[in-house]
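Read the single chain below, which is given as structure tokens and is the form predicted alone.
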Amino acid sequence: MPTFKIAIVGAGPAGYFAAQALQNLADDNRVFEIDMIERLPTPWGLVRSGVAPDHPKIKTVSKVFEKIASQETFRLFANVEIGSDVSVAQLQEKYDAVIIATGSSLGKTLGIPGENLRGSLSAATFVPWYNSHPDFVGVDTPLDSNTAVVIGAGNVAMDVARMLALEPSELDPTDTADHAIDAFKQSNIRKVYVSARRGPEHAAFTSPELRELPKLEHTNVVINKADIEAAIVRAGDSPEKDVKSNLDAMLLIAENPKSEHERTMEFLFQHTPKEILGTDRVEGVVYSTPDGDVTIKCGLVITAIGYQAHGIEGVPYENGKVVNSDGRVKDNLYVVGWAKRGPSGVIGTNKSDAAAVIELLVEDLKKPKNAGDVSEILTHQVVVSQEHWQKINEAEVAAGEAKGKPRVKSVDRAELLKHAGL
């Protein structure tokens, strides 16, 4: 029976769903041996370092990942960096197919004056900082001013704003990084603006996220009712289902504004950022609005306006994603997830996306190469296997149990490797 070896680069949702699709297509006529390669000592990608800590339900998809990883034909090679430890070209030589599933980790920039001031951050930096990503522990996050501005109209912008506007003790039972909880508890921020360039009918928030906002126990949520009414008119008699449910959710918030709390999250629509003011650090944002220019004084600006993929040698990129045709890149190279289509959709979107690409990949397979695997190249690296990761996982969960949290994530690579027994 032919055994095909497939390498998947990236251990996030797209990578796991690609592995699952391969496992589903294995039968009496063919076997797929899957080697998943991950730069960090820990897998799960954005489920670990991107999903907001106060949304634990979304993280339960990790149970699916663990089931995929428990198959005999699956191996994890974590703590291995593509480029320095092994090249894509080397993988292409060894494996029958190589799948890029590295996501999009770089935040897009606004390209306006003042964007490099202290206190101007990308969500691509801020989110992994509060989510215990080892590479972002030391991010300078000044929370000493009264007001923060989040620029963007998607769920990442809303997550960021919520994390800034929450009463910090609400994060105690979550897996938020300890250093971030400490910083939030000392934060002076009491007002958070979420600004969108276009009107509410164009916002990329999802309605379940919007409907959760009024449930915040210690935070006022403010939306101008006139903005929503005007958007409803502009959307017309038969708006798309998503647009209608978003506008309905926003109208509910607008009609029932809370004002009794000291913390407030306020939405601004049709606000286009022109300049971030300040000399040594952020002091405000100048916006262009339908009523003229407006300046909002603040000490922190976080941009959440999209992501783009990090380049990998030997892989063609254009406009922040891998150049591909339905997931085919070149030769025996394929791409899935955000690296393929850009940062869109929810975690589940990656499942159907990966399944479609894997069908094409399997069609392309001829006969196995039998040319070895990545373990022959990685002779000096400390590799975290699935068994090692299970030890890390158990240690983090045990540390969390003692504190009433789902887990306490280690933020230090050396500590992670120690947990792994390496």
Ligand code: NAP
Contents of the next structure:
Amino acid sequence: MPTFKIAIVGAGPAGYFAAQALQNLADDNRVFEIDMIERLPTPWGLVRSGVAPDHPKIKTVSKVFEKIASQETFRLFANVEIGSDVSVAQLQEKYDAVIIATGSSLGKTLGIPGENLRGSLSAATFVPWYNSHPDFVGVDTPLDSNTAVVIGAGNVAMDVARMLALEPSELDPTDTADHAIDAFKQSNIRKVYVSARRGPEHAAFTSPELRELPKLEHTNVVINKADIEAAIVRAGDSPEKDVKSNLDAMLLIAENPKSEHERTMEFLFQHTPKEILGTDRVEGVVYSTPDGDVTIKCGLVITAIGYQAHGIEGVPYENGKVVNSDGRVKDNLYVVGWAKRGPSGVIGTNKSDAAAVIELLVEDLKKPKNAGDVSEILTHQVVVSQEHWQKINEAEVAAGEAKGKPRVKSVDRAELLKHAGL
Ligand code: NAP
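Since the structure above is the form predicted alone, I would like to see how the form predicted in complex with this ligand looks, so please show that one next.
All chains and molecules follow, beginning with the one already shown.
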């Protein structure tokens, strides 16, 4: 029976859903042997280091990933870096097809003065910091001022704002990094602004995220009612379903102002950032608004305005994405997920996206190459296999059990390898 070898680069949602789509297309006439290659010693990508720790339900998709990984034809090669340990060209030579699923890990920048001051960070740095990503443990996150500003009106901005505005003890039963929980407990931040450059009718939040805000037990959530009423008028009689749902959710918040809590999250609309003020560190943000320039004093600015893909040698990039046509890149190279379409959609979006690409990939396959696999190249590399990862997983879950958390993630590569028995 023809056996095709497929390499998937990146062990995040898009990579797993690509593997699943291949598994679904395997039948009595063809087998797909899948090797998933991951830079970190741990898989799951954004489900591990992106999803907000106070959203544990979203992370249950990891069970699906583990089921995919449990198939006989699946192997994990984690702790392997494309570029230094193995090149895309080498993979293309060995495998019948190579799928890039490396996401978009770089935060977009505003390009305004002051963006490089201490206290001005991208969500692409701040989020992995509180999620125990080994490369972000030492990030300087000054939380000593009273006010933080989060720039952007998408779900990442919302996650970041919530993490800053929550009563930190609410994070105790989550898998938030211990270093971040400690920092949040010592934080002086009591006011968090979320600023959107356009009106509420254009906000990129999704309504379930807005609807959970009134349930925050220790945080006032403030939206100016006049802003929403004006947006409802602008949206007209038949707004799109998502816009209507968002505006309804925001109106509900605006109509039920709370002020009893010490911590407040406030939304600002039609605020376009112009400059970040400060000499040695952030002191404020100047916005241009319909009423003229407005300055918000703050000591922390987190920019959550979207992401772009990190380049990999041998893969063509343009506008923050891999150059592709419906997922086909060139020769036997393919791309799925955020690296393909840009940073949009929820985790589940990657399932249909990957399935469509895999359909084309399988159409393109002719005869198996039988040219070996990545293990022949990685002869000196400490590779974390699926079995090793399972040991890490068990150790983390066991450490969490003792503390009433779903897991305690190791933040140190050496410790992760030790858990793996390597
Ligand atoms: P996003 O949804 O695209 O939102 C980006 C926001 O940044 C938009 O409001 C955009 O405003 C704003 N922006 C862009 N450039 C700007 C600039 N120069 N100045 C000021 N604002 C600017 O991106 P995201 O929040 O990074 O999320 C990425 C994807 O992950 C989304 O599909 C999101 O839904 C998903 N996600 C989902 C969840 C969840 O399900 N809970 C959690 C996190 C992320 P304009 O519209 O004006 O451009």
